[in-house]
Structures are given as C-alpha cells and as structure tokens.
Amino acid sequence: MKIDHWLKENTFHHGSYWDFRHMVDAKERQDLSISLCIPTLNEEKTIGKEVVIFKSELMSRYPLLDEIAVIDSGSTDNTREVASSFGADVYLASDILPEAGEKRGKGENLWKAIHQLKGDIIVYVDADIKNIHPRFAYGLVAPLIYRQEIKYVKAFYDRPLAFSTGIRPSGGGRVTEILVRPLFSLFFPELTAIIQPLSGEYAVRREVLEAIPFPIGYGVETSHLMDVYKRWGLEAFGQTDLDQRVHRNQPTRDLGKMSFGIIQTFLSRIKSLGMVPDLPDLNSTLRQFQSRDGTFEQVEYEIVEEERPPMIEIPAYQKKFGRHL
C-alpha cells in the first residue's frame, strides 16, 4: 500500500464520530464488546477524572464502553483507591496470572490486560492525560467499528510542553523524531506513516494483540507496529487526529533510559524478523554522567528489555477465553 493512499484512506479525525448513538448502533450489531484498559503508577492526581468522563459519557449516557479497567503496578499513592471510588474495575497486574511471575514495566500492564478484561475491542489511554476528554476512547474504536479490515488504531495530536507558566504550542515527541521515527525511515518506511507511534492511546482487536509478543518496558510501542506490520501490512493500521494532548513531560535523563530500551527492542526485532544476519550480544547497561561540586560522576542503569510471549500460548488464557493456538 503506498504511503500517501495510507494516509488519505486510515487517517481520521475524532471529530468525524460525533454521531455517538449511531456507533453504539453498529457496535450492538456487530455483537461487539469494548474494555478501556489504564495501566497506572502513581497516578491519582488524575486517575479520578479519566475514570469519570469516560465512565458518564461512554457507558452511563452512551453504552460504547462495556468495562472501565485500571491496571496497577504497584502504587504506593491512592490511586487504586481513587480510581475504585469512582467506579473502574481495578486490578493489581501481580495478582493476575500470577502463575506468570511478576514483572514490572507498563508493557508487563497491558499483556495482562489481555487476559483480564473481556472485549473483543481493548483500548489503551494513559493515566496521566491532563486535558481527558471521550474522544481519547471513542476516536480511536470507532475506526474499528465501522472498517473491518482495520485492526489496530493510534493516536495522534499535537503533544505542548507543559511548563508551570503556560502552554508551549509546540514540541513534545523528542524519541520519536530523534530515535523511532529515522529507525523505521531506514528499515521500514511505511511505518513512517504513523504520525506518533509512540503515542499511549491505541485500540486493537483481540485476535492481534493476543497474537504477539510484549516487551514489559519502553520498547512495547515500538514492538507492536513492527509485529503487526510484517503480520498484517500497513493496511492494518488507522490513525486518528485527537486534536491535543497535554500531559506530563519527562526530563531529557529519563528519555535517554527510554530511547536505550526501545533500541535494545528495535534490534531484537530485525534480527529476529531475519533482517540482519547477526548481531553479538547486545551491553544492558546504560552510563551517563551528572554534575555535582564542579566534577562530573558517571551514572549506571541496568536496562532489560524483558518480553512475554503472545498471549494466545498462555494455558491459562485458552482455557479462560477457548482459543487455541
């Protein structure tokens, strides 16, 4: 499929999906089941919002949303409190599968959600969005539902950031245009149809995401359009415009642990995909340097790319939902 056929054709906007009562219609027909996943940490300055909106418009007033889920990793704040009280379904991700071993990472959240919540549709939104509006839930599974072909959908928006005086229009995305963007350029270019792919909202179908493998950490994101791309094409992919996103930015350091994950990922995946013929084993320890006093002392991080398998091999999971390899 050609780059800009792509674009014209699965590129969207939310605002194309006003007509809320008319999806819910062609939801119920196509006997469809929609789970919101919120994988969080620490999140309760704004778990309580998202879980409101989401909960009076998309289920209370429109019935588009058959379940509101919070995926915990282990906050030590109130943000499974929060989030219960305002009525999601929350879960620790040590308490399921537990027979699976615990691992920490966002990616470790979402594996899990497969196998927790019950849609045929999962749509994943951040916890930490501060402008939450439904078009983070609804923009993206409409796509879905009215375009069968269609398996998995991204979000995209213009990404301000934040400072304490105001709102900057401009920026946001720095390791997608300075990592993940020029990877896919050189080793996969349609790819670099998708305005943000390292954007946190996405809904997929069922049958996909129980079909491929998750790394637990930075690398998640990355590692589904690769997979789903050489399984499926580009033509499984929509993207959809959700306007603005405005939400807390990390620092420079951070992104640096982030960018080191996702390309311990990339070159996993090539290599697999039998697109280099070797590469020798790759260092997990990441150095960078910080100043204290006038003299500069070197920081060490331990960064492990770790993965679960598809969730379609999990015993447990065919026995839940009977689906069998």
Contents of the next structure:
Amino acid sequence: MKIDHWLKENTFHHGSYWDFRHMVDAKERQDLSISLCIPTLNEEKTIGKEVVIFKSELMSRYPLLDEIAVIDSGSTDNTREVASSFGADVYLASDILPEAGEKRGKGENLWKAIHQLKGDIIVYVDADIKNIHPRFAYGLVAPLIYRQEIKYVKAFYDRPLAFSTGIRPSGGGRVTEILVRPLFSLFFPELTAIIQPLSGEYAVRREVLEAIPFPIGYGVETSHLMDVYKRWGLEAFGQTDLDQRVHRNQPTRDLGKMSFGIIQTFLSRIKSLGMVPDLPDLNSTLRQFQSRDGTFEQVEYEIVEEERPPMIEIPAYQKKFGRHL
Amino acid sequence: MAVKMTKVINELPGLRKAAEQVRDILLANVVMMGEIPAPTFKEENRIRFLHDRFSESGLQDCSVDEVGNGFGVLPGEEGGDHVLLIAHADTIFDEKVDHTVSIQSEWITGPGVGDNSLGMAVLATLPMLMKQVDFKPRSNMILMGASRSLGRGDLEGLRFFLENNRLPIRCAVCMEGVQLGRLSYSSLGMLRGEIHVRVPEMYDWTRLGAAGAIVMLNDVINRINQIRLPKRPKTSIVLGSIRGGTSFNTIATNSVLRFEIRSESADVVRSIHEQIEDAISEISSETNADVKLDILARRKPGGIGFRHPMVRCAREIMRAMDVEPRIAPSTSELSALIDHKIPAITLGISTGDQLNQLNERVRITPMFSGVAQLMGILKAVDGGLCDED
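Can you swap the form predicted alone for the form predicted in complex with its partner chain?
Up next: the whole complex, starting with the chain shown before.
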C-alpha cells in the first residue's frame, strides 16, 4: 500500500511543469541555487547541443539554472573545447580536489561536482542523450522546488509500444529488469517502485549529496538509492516521467560488466547495513568468453567498485562550504 | 535619405554583436525547430512551437489560421501599415526520418536545418533580438510561419493569407536559412509537374513490346530534351526526380518524373508546357499506356526591379557587412507576394551545404551577419528608406 501511495503522490510527468515563470518565481522565493552537472568522457558529438539547449532555455530565457558545468574525465576528443565554446563551465575531474587523488569513473565526476559546484540542488544529466530537451533538467528540479520533503528525484522514461489492452508493462532497461529490480524485491521491496533505478538523470539536494558515499563506477546509482532510502525513507524520493530518451544502445557484454559492478556495490551495501553479515570476500574479476578459430577462450575484466566517502567528511569541502559533520 | 542609410549602416556592427549575444537562443531555436518533423501539409507541431515562442515573447494576436499558418504581431509605435516577415515552416523530409540535429563547434547539422529551420528560428528569435537592441518599429511587424509552401503545397499557406488578409502590407521580407548573400526580388515564370506512366494490368506485352513504364518514361525524357530552349528570355527545364518499378527482374508498370519549367517569360513557359503535353499524347497513343501530366504549381514572372529602393538598401547593407549579394530570381514565397503587388525580397541567413540531404548543415558564425543584415533591412524599411517615390 505504501508503494501505491508513493507512486500516486511522488510520480510526476514533466508536462505538469510547463509554467517556467512560476517555477523560477518559486525558486527565487526560496533563495535556491541550482547547478547542472554533465559528466563527460569523449562526448564531442552531443555535448554542444546539450549545453546550447540548457543555456538557452533554462538560463537565458528562464533563469532556473545558476550554472552549467561539464565535469570531464579526460576526454581525448574535443569535448571540453566544444562545451566551453558554447558557454559551459568546464572542469577536468582530476583538477578538482587534487589532494584526494584521481580515480576513473562516472561516479568520480559526480562526487567531485559536489565540491566544485555551488548549487543547493545539483541536477545530473548524461551527455549522450540524442533527443536532449530542457525537460531533462526542469522535470527533475521542479519537484524539489515545489515539495520541500522530497530530496532526490529520479528520471524515468516511458517506452511506448503497441499494446492491445490499456495496460502495458512500464519499466527500465535490461539490467534493471533482470538484476536490480529482482535484488530490490528481495532486500528493499519499496525501492522497486522506482521505475528506472539506473537512469543517469537525477536532481538531488546538497544536504543529501554531501552525506552519502559515492561508488565511482557502475554502482553509483544503486548505492544512492539504498543509502537515501535507509536514511530518509521512500518519502524522500520522487520520480519524473521524461517521456523518451534516445541514446546509444549498449551491447550485452557491456551490460555484463555493468551488472558485475552493480552486484559488487549491492552486496557490499547489504553487508555494511548488517543485512547479510557473513558475506565472503568477493572476486573482482569478471570472466566472459569468446570463440576464436573453433576454440573458446576467456576474457577477463578486472572491475573494482571503489568508493568515495561522503563529501561532508572532506576537510576542503567543509572549509569551502562552511559545513561540518 | 543618404544620411539615414548611413545611420543604418553604422548600426550594423552593433546589430551583429547583439545577434552574437543571443547565440544560444538562436541555436536552440534551430535545434528545437529542426527536431520537429514538418513535411508539407503536416507542419502543425512546428507551427505550434513557433506560436508558443511568439506568445512567450509578448507578441500580439498570436494565432494559427485555418490552413496552419502561424502568426504574431509586433505592434509599431505608429501602426497603420504593416511589414510582413515570412519563413516557410515545411521541409521535404518525411516525418519518419530521424530529425536529430547536432551541433559542432562551427556547424549545425540535421535534415532541413538550412531549408528552413534556420529561417523559422530567426523568426522565433527576432522579437527578443529587437527588444535587446531597443528597436521599436514605427510600422506593425507581422511575423509569419507559412504552411504548405513546398512542392505540392504550392505556397497555399501564404496565398491563403494574402487572399484573406485585410491589413495594408507595405512590403515583405522572406527568410531562407541558406545561402547568405542571396537576394531575390523577382519571380520566374514556373510550371511544376509530374508525369506518370502507368501500364494497364491487362497490357498486351506481345503486341506492344515489353518495354515497361521506365523505358516509356525514358522516351518522354528524350522528347523533353529535344525541346529547344531560347537563350533570351532565360529558360530552363529541371528534371528533378525519377522513380519507378519494384525490383530487378519485373518489368516496371509505373514510373514518375518530377520536373519544373522555369523562364523569365510566361509565354515560353506556356509554349514548353504545350510541347510536353504533345509529346505525352503521342507516346500514350503509340504504346497504349496511360501517360498523364499532373500540374502541381504555376508561377507568373514579375517582381520589383534591381533599382527598387528595397533592393538597393539590401545591396548596400550586404556590402557593408562584406557579404557579396548574389542576385537570383525565385520561385518561392516571393511570387505569391508579387502576384499581390507587394514589394518583397528573399534573404539567406547563413552558408551551408549538403542541402536537402539528411546531413544538411549550416555554418554558425555567418548566421550573425545574416541576422544583422535582416535587422538592418528592417530598420531601413521601417525608416521609409525602401519606399518608391
């Protein structure tokens, strides 16, 4: 019943937020600042359009965003130059908190953004969205502006297919439906209500972001949901239907790597939460197989889900933002 | 007049700078406009987007008429007469085509970005730009996204407006995304048609030969090529596209040729039309196939002259911006305006290539000159510099 209630009260559609003027007024009344963070790695083909669309619609025309930042993992193409030429603030992840060292992974960029960006709310949007539209930011930020008790808003995307009845399954991608939702069903049944737990677009209040650890790899989204749920409960979440998202489709082998990282994070979380106390040490090598000239051979991938501590524990952050544990 | 024109010329660098300052809004408008499919007769969504932009900009009388044209009016300080600004909304691309637009450092790429997402985007951005440079026109400015312009649309949107409009229109400026430097002020005589060859189901191949619809259409093309075209008045026949048949090994039972006759003289257009009709009748009777000519559009030649003040102003402004005017007659919106005796010109906004292909692209930097040129011409028009004595 709680899930039904939450789905009804905390699931939104971006189309409800058509009145930008009203949204900006509400934001200004609360004296909120909002930062958009786009984590990148070799995204020169799509980054220009993303920056242009967000800057035009949500800064120049309606001042909803206070900054648009690209946090780059060291692209070898022109991602940083293109983003900068269209007016984004561009940062190399390794230049942020250099004393904390450098790790590679999207989660690293998201974590460092908390220190670099100034917003009370940070909205994260992936850089590989072909059909980018302002809704990818305002649809996620709006519930935080209008509902004080909501702290973390996740995107989901409806995938309209032809169905003969009025009911059609609505859900996430392959990894969500095969891995994450079954795991949540076993250990965190209420979190199954989040339709796309792995979507890369979400808006979060700083007070939450600074308080949760960040796996730097594939497990960042899953661990966020578990940590926020444990500390603030299902009521802290919202989710917004952003209609369609067009992006590169990943091959099954890559989804295997992703799943491997997510399981690592998931298991280490349930262990630290005391839900499965006797977990053995886990192997960090993923083995996949391929055939060459009629014989099969192993392909090994070393995937270690490292984790960054809550940003509030970092002295430089405490100093910059005047925050303390 | 010279002093006033000098004033406009002196303002051009500032206008270009102002256009650069709204770069993100202009580019976002190109992207958002371009990603809404708008094949001819299905422009509603693109026009709705334009309409929303007009409403948000505070234009008056924002509306969509019964043939799908979108309007917004920027009221002039004195009012009375009207200047009409037009961009056609439709494209040649089917709605099933992937309309994703991408932006690189210097290019914006996607189907229809030059023809005519950029023209529409300029229309959508213009009210904000005018506010930014504090340009308060004396005349009312009617901003119009025209529906049903291309191909079979045959300028239906603009014609509908001109036939039903009661407002006095002093002059008009049509905007095309490409090419910067384009200056059209006259319309060619034109006739656009399709020739359909259909072989009946019960065709007697043994008696009449197994040539098929493609070979018959080839005969039609050979006859068209034999038509002698005069050097003066300038005349051409464009064979635009051809399609027919279904596979490698089946004799084609249908084929279609799309063509356009263009000439400075209406009489020459008429004469070529008659010769094509004769050729078709002859081939039809020789082969027993059904060969038909569908006329889709006609234009009468006409327009204002090279020395018309509006053309002269446009040339001066272009030259001041280091844009070489390329004079070319038009068969687009201009001709409908000419039919209604409204002085009008067509301008291009930027440079581009791969036009009418899926990877059509336009350059970003020249757009600002193109927009400044347009604003300069509007200032000249509004200041009375483009009126004939």
